[in-house]
Structure formats: structure tokens, C-alpha cells
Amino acid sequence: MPDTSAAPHARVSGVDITDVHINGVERPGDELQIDWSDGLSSHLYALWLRDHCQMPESRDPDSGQRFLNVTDIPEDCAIASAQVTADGGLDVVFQPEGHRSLFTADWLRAHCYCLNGPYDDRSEAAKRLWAGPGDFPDGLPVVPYADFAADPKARLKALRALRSVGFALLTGVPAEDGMVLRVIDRVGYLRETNYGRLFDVRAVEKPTNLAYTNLGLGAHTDNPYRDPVPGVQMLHCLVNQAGGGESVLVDGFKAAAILRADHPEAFDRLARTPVNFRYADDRADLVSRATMIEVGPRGRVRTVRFNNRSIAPLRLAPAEVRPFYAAYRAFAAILERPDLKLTRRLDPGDLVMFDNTRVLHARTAITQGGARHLQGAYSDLDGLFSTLAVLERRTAP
């Protein structure tokens, strides 16, 4: 088997694997075996390799998008030859096409499905779960807005916290109308809803939502009646002269983990029983049907939807009603545990951003007179992850 003379530099899942290079290759059947210098091996299916060809005949060099449909590749695709190149990559020829592809060692190692697990970056497995302030011995993720706006490293700090623990707090955001939209522009893309580009949270006469009252609100996620729900929510304090009205955050993934450990049957029931959520006023009638706890193919929690104000009448089989309510009550009790709550009074200029598919928010009752005015807006997780990916490419560690 041929050996390399160069050692390419690569990063896999953020881990530096400098000096890992290809020792040699073999072609057992319709697989390509790559033996790496660190003792690991990759076994890559020929059709997978051909589908991921990086050559200009297969992929547009500007957009990176494929020209070929998978059905354009012969079903009996196999590897005719494979050689290590002078720069440490691989030169692969496929049969029966006679098509030639060049792959770098970095690309092969970074994308190898044998050595890298399936994508699970949006589930609980890739998050840091927390239970109240005790899990933040170094303090909450707080970033001054001036730094967030001017310094990519400060923005990375805030957005990585939003990705990892589900929230971040900006301080010193000018207490001006519409500033929440400027923050969204630095995080992702605005998600406009029936509430508008932004919405005002303050007590009004004849409210269409209990958020627009002085009542306390239990822990909830917003807009479970949408499909999909907004992934990121922001609340910016403009005025707070009232007594009470403290803001509360709860890690829904942590609460779900406790439910699964203490009441596994309840967890399973909430993960497999869709319920109806609805919001209706004179301009909108929004309905979704989803589970309160959503798990991915690997059984890990991906989304929590919990909003007692928005659950529509349940239509379950008669035998399912009692056990569902037992599970529902068990989860609700965990979400209201004092030791799971982070409580903070938002002052003018404070802006909290949080993952609305994971972190529940609440509010204590407003007990004394005085103006209290927050502005909120929504974005989505795809924009957050895109912004993070670009910042991490451009910003030195």
C-alpha cells in the first residue's frame, strides 16, 4: 500500500488532529478502506464517495451544489483504483463510469461516517443542561451590548451560550423602540408573526393574550400553536418601574431529563402523545398538533413545547386521558420546582435571548403600580447556527 509523505492539518468537531495522515488504502469489494496514521480506519461505501465527489464535473465550484442526482450514479458503482497523492490526498477512479475524483485527507477525515457520529447537535446530547443558578458558579452568560455589537469574540461568547445553555443576557442595550430588531440582525433572521415584526409586552385593556396583563405567568414556551415554533425569542426591557414582574427561566431539557429519570412512563407518554395547541383572535386562528416532548431518532430530547394557556381541548382515546393527565401533571410540577428556576429582574437596557424550543420563561405577578414595557421579537435556530458557523470560521480562537 502506498504511503503519504505529507501530513495534512485537520479539525474534526472542533478537535485539532494535526499530523494525522493517510498511511494507506485498500479496496475490499465496494468499499474503500483508509488506514490513518493514528491507528484508526475508515470504511467508506463507494456510492457514498461518488455522491460526494468534489470535482467540477460533479459539483458547481461556486455554490458547492451537486449537478448529479443520486439516480444518475450507476447502482453497481465500485472503486476501480485508489492512490495516495503527493499532497497526501486520495485519487479515486470509479467503475463502470471511469470517473476520477480527488479528495483531500482533511475532507475525508472530517466527514468520515465511521469515525464521526451522526449529527445530533440540536438535541440534549450537545447541550449543557442546568438546574438553577447553582449550575453557573462563574456567573450567568452576560455580555455588554457595546461589546456584542463591535467585537466578534464577544458576539461569539453570547451566541455560543445561547446554543449551549439556551440563553444569554445582553446589558446596556439602548432602551429605544425597535432595538430588539437590530439585535436579531446580528443573530439571524427575523421571524415575523401575526403579532408583527416585534410585539409590546405591557398591560392593556381587553388583552388578546395573558402576557398583556399584570398577572404572573407560569413557565411556558411561546407559540406552540405554530409549525414550526419560533426557535429564538428575545425580550428587551425598555421601562420597568413596577413592583414584581421578575423574569424566570427554566431549562426544559433538564426538566425532561428529570421526568425521564423519575417517571419514565410519563416521559414516554408525553413523547408519543400529540396534543392540540391553538391561538385564535379576530385576525388569526393558529393550530398545531405536536408532542410536549419531542425526541429524535436516537431517543434524545430535541424540543419541549409547554404552554398551559394554549392547549386546545384534548382528543384522546378514553383509555389515554387519565394516564396522559398524570404525565402532564408530573412534568408541570417539575417545571415549577423552585430549584430549577433562574429569576432576575430585567432593568431598562437588559435584553434576554433564549432558545424557545428548550428554555421556558415565566413572570412573577406585577404587584405594584408603575410602567413596565418590554419589546419582543422572534428569530429561528437555523439563522443562529448559520451566524455561529460564519463567526467561528472568521474569528480566531
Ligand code: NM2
Second form
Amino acid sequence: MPDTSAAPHARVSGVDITDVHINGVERPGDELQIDWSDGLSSHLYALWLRDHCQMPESRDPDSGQRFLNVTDIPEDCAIASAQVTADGGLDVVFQPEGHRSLFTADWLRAHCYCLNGPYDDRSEAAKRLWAGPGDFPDGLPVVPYADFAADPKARLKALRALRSVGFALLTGVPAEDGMVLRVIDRVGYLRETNYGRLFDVRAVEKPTNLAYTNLGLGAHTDNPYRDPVPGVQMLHCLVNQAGGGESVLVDGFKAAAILRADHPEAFDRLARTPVNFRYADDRADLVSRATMIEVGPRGRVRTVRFNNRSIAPLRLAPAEVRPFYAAYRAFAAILERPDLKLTRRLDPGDLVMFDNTRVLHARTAITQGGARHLQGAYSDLDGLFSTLAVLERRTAP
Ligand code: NM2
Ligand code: OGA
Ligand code: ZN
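Show the same protein again, this time as the form predicted together with this ligand rather than the form predicted alone.
Shown next: the complete complex, the earlier chain at its head.
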């Protein structure tokens, strides 16, 4: 039996396969049926099983990548024999190729598509939704930067919070230019944009964006005019001697769930109506067409886009304009509900990172003269999930 347990591509993430073993196998029709010791059974389509052959003839043992294309497998692929091996796995022979594959019991159980339902790490179903501070009885997810930088367990805590509640706070990040990029290096990959590798948030003359003024900003996600939107945003406070300018977070997935419960027709309308988003200045003209609430194939929310500054003229059938505006207003009203907000003033050294496909951020107006300077940067969720998977592989639970 090939020992692939040390190879990263053989990783079975999040699946607890304890003492379950294979009791017996049968070959009804074009399937392999596995009867497990806990009474469950797997029904695996022969072609699927052949496609997932783990042997060195089928995949490169170093990268784990498949050599075969599906068209290389005969359409009439069938299981000629299947036997339990000495170490509890399966020895399967496929016809008409006469190809032999060995599978471990752990692999079969972890990847069986009858026993492991669909899973989408972006979906609301994979998240812990929250409605304001009451949903954080143990406090907000806060990690000191010194621990984040030095200790994989502290990094895991922050990044797991970013995945599950959609944000995390770091404290004591040196209030120095460019530190936000150092943090991104430990989370995923930098997403450079027209705003630069990083951007400075402070009031300037002739601002190209209302973020660069002293105005308050309503709850929004950044860059809905980009496709795909940046999945992760960071804001690092370097200076804050101003009054006002408090930072606010709102869980957009929770708000969408409230909309679905209270105004189902408004939810459907926003999930079905593409909006044009646009940002234009002298050097950039970015346009996207996407829905404010995006649902996945099973109707679950997986992205929220909301930014009143960036909605461009709609291209809608006339009869759809009024119901769209009613739905947009209903969602906006939920997003402004005080009870759903988390509010915190950022002081120098504070850094907030959030899932920009889900959690909206806002700031109250900057009311008094002193300086205020944040640095921000973007990253993406696929890099975050990759970093988490590698950390979870290396760090005992
Ligand atoms: N800034 C801060 O998405 C937005 O337009 C919000 C983005 C300018 C990079 C502001
Ligand atoms: C931004 C933003 C909030 C703030 O830069 O995208 O929303 O507190 N800034 O200045
Ligand atoms: Zn913003």
C-alpha cells in the first residue's frame, strides 16, 4: 500500500476518521459498495473511483497531480474485482483496462461523496454569524501583534476568527509605514490595485475617493466595482489624534439573513438583480456588474456587495426599478441598524482585518482637527484559506 500520509496532497482536512473500518465490499452495477463498521455505506461510481486512482501511474507522486484526462478512461469503465487488503484498504481492478488501484480506508471514507455532503467555505452555512457585541460574550477576537508574528497558535486564532466571524483585530502593530504589508505576508498574498500596493487613508485636497476626506462613511464593502472583489481588507492605524472617526463593523451575511426572514421578496430581488458598480478617476475606470447579495448553487449567501458611493446608473427593465429600490432600501436600513454594529475607535498600533465579501465597515465623521492616518491594503480569501490549511496541518489541534 503506498504510504501517502506525509504528502500534503493526501491531507484530509477537518475529517475525524477514528476507528471505522471496512466490513465488506460489493459490486452492484457500475458501483462499488463499501459497508463500513459503523453501519454506514458508500456507493462509489466506478468511473469516479478510477478517476481518483492514487497510484503512481495515475498521478505524480511528488505533486499529487493527476496525469489522466477523463477522456483517457474508457467510458465502459467497470470494477472487475475489489478486495480488502491486509491493512484494511481496498485493492480494486478496473476493466477493460485491467488497471489495479490501491485505496486506503481513510481516503475512501474521507472522500466518499455520499457520506460527505457539499461544503462551501465561502457560504454563510460555514460561518458564525453575529448581530452586534452581544454575540461575543468572550470578547472580540483580538491578538497582540507580537504573538501573531511569533506564535503559529496565535496566528491561527486570528485567521480562524477572520474565516468564521469575518474579522480579527491585532493590537500593538508598530505604527510604521508599510507594516500592513508585513501582516498581509502572514495571511495570504497582496492584492495590488489602482490604489497601490497599500493606500493611505487621510483627508487630502481634491480627494479621488470619499475615504480620503473627513466625512463619515456608511457601512460598505470596498471595491464592488472590481471583479472579483478583494476578499480581505486590512486597515492599520498609524495616527489618530482626531475626534470622531470611530470604526464600525456589520455582518453582511447576518443582515442578508434578516432581510431573507423579514422581506423574502426583497432578498430575492437583490439576489437576482445585477447592479453596475463603477469607480473612475484620471487613471482608472473600473466597472462591474454583480448582485448586492450573491447566492451559491444551493441558495446560500456567499458574497455581499454594498457601497452607496459606487453604484452606477442601473440598466434595468422599467418595471423592475421600483421593486429594486424598495429592496435596496430595506437592505440598507438593516445595515444601518445600531444593534447590529460593532464600534471601536482605532488607536495607533491597531489593525483590523476583515472579510470584504461579507463584513461591511463604516466610520463616523471626523469631527475635530487632529491628524488621522490609516494605511490599508487588500488580499484574497483563497490565500487566507491556504494559509489556514497549512497552519492547521502543522499545528496539533
Ligand atoms: N480606498 C480606501 O471601495 C472603495 O471605493 C472604498 C477604497 C480608496 C482604497 C475606498
Ligand atoms: C476605507 C475606509 C474607514 C476609515 O479606507 O476603505 O472605509 O476608518 N476607511 O477611515
Ligand atoms: Zn472602505
